[in-house]
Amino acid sequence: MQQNFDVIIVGAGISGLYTALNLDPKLRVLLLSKKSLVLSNSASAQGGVAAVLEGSADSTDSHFNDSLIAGGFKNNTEALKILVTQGPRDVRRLMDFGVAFDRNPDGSFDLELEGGHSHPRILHHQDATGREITAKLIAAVELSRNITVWENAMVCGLKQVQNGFSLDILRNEEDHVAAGCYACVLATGGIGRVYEHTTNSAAATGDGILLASGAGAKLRHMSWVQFHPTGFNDGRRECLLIPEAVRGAGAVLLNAERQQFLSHYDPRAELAPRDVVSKAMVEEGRRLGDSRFYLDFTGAEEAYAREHFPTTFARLAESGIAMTEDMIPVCPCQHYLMGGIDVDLNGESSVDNLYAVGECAHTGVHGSNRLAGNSMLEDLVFAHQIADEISRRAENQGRPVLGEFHFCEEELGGPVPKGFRTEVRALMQKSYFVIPDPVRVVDSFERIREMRSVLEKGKYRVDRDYMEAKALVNVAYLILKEVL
């Protein structure tokens, strides 16, 4: 029996939570969290949110121009204008929900300067801004009577039906249930697990992109993958991100010979955008025949580092690194996808009433490289755009009768063979990492195409392992196909 709602939101990071909270409270909303509500890419985000608030010496025009430069002038300027002009409204609304951005002793905001920005404009809560924002939004969702939350819920199927959509949802790794809605919002986050080294959480497997493409939605610029230059290089798959604000506070990058080198590649040096710094590191490693790099923050006071970067300070200390005394080993790692499900200015995909928001969406605001602090801003602004559009349509159209889709028996077949995800990560790391290798891209694409065929034609149990393997193989296929 299908349970029906007005809106189903797939994903419970900042973009999903904020969409739910801005919908008309008369609408029945189902919010799906792949794991628990507190486990998302958003919750682990250490950086802040970029916005130009009233009374600042900064300007939205400057924010707009910095975003254009960082994005290689490939940004959608209409969407970018919405981002920088509407962003301050939504940042203020976060404060209404109780989000506490750091302030100076005089009460002004403690704004940080990060790579690619011409002015300090990053609002933050220490170096755990994502955790602060998600905690306050979760608290507001829990108080909202119109929002139902299902945790540990993974969508295994999305089908169009009469007047809306039907979703096959695996709950608690055990039961498949069907739920219907008039409008569906995909807020499923990134694709980090397609690489061996990423700043993303284990949940970032590109699920929403698989669902959208299966429903016939248009995708765009899947090969626009951003690599962050300063992941803590301790050999782990999920890299601790050393925030750009650390470089903004005076830290410098050193090569294997413990020498500064970025100024030889770009006059902005440590404050160049992420793609520039990552490429410079790869080229410098090739020049020296040694890819070891270090972040030097030894010029800072320990008290300052503890106060401004407590999460980073503590995590490094756990690994035996004193943040202001030792060289911090770093390396580029996958961080963000600028492409994704192509959407219009209201967040709607090419499929009517199917929306996408956050990292899984391609709004065009970032161009080919995201400016620091603009991802959380995009989450907020376009979540608000989507909520306003869905609410407007619901008011004008009422509630039509929803059709149902009867999903096939999901327990037929055995478990998906092990190794698909491991092989995909190895192939992507070697062929399309920071600077693509044209020869390996061709070879990797052929192998991934074979894997994709096996997963699509084989009879496997539809569970989390199968869906994540299928999503990652699909994402890798789409990325490499675009660059061939």
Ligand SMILES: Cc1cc2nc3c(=O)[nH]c(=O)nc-3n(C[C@H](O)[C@H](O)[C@H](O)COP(=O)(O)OP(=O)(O)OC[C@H]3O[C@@H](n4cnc5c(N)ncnc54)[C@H](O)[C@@H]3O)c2cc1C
Given for the second form:
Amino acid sequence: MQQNFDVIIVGAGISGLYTALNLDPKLRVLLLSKKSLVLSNSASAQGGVAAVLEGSADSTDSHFNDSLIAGGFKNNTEALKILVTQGPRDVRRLMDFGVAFDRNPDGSFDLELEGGHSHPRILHHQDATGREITAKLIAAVELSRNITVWENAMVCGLKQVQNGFSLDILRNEEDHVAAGCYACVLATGGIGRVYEHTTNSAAATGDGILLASGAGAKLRHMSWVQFHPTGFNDGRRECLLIPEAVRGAGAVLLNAERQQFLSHYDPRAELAPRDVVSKAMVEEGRRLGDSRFYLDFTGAEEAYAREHFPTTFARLAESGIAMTEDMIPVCPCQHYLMGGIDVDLNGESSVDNLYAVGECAHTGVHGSNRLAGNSMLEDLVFAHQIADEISRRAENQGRPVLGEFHFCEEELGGPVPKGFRTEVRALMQKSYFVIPDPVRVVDSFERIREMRSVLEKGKYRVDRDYMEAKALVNVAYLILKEVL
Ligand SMILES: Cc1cc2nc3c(=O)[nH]c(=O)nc-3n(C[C@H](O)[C@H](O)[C@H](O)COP(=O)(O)OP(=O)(O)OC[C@H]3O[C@@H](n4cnc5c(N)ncnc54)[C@H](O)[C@@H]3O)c2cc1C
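Show the form predicted in complex with the ligand, please, the one above being the form predicted on its own.
Time for the whole complex; same chain goes first.
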């Protein structure tokens, strides 16, 4: 039996939560999270949100220009204008939900400076801003009677039906249930798990991109992948991110010979945008034949580091690194996808009433490289745009009547063979990481094409393993196809 809602939001990071909270409370909303509500890229975000609040000596024009420069002037300027001008309203609204941004003793905001920004404009909560925002938004969602939340509910299929969509949802790894809606919002986050080294959470497997393309939605700039220069290099797949604000606070990057080198590659040195720094690291590693890099924060007081970067300080200490005494080993790692499901200024994809928001969406605000702090801002601003648009349509056009479709993916066979995800990660890591290798891209694409065909034609049980293998192979296929 299919359960019907007005709106189904697939994903409960900042984008999904904030969309739900801004919809007209008369609408019945289902909010889905494929794992626990606290596992998302949003919850891991450390640095903060970029915004120019009223009364500041900074300006939205400067924020706009910095975003354009970082984005290689490939940004959608209309969308970017909306981002920088409406962002302050949404950041204020976060405070209404109880989000506490750090303040100076005089009550003003303690604004951080991060790479690529010409003014300090990052509002933050220590170095755990995403955790603070998601916690407060989850609390608000729990109080909202129109929003039903299903955790451990993974969407495995999305089908357009008369007047709306039908979704196949795998609950608690076991039961497939069908749910219908007339407006569907994909807020499924990033694709980091397509790489061996990433800052992204385990949920970041690009599911929304698979669902959207299956429904016929257009995708754009899938090869615009961002690599962060300072993942803590302790050999784990999910790298602890050392925030750029640490460089903003005076940390310097050293090569294997323990020398500063960034000024040879860019005059902004430590404060250059992250793509510039990541590329400089790869080139410097090649020049020296040694890819070891260190972040040196020994110029800072321990008390300062503890107070400003408590999460980073504690996580490094757990690994035996004293943040202001030791050299911190770092490496570039996958961090963010600028491309994704192509949407208009109201967040609607090329399929009517199918919306996308946050990291899975391509609004064009970031151009080919995202400026620090602009991601959470994009989550908020475009979630608000979508919520307003859906609410407006419901008000003007009424709610379409949904039929009963009982759509669930067919259970075709046994479990998908192991190894797809590991192989795709290895292929992406060696062929399309920071500076793509044109020869390896060709070979990897051929292999990924084969894997894609096996997964599409094979008869497998529709479970988490199958869905994630299919989503990751699909993402790798789309990225490499674009650069061939
Ligand atoms: C370590 C780290 C630090 C960062 N620091 C910053 C920062 O300082 N400033 C900044 O602006 N940005 C930062 N970012 C980027 C930013 O956090 C993310 O881009 C943004 O929060 C993404 O939000 P989202 O809501 O789109 O996706 P996410 O927060 O990743 O949420 C995705 C949601 O989708 C759900 N989902 C996925 N697939 C399915 C499915 N098939 N069915 C059901 N649910 C599904 C997941 O369970 C999850 O709830 C950081 C990212 C990381 C990883």
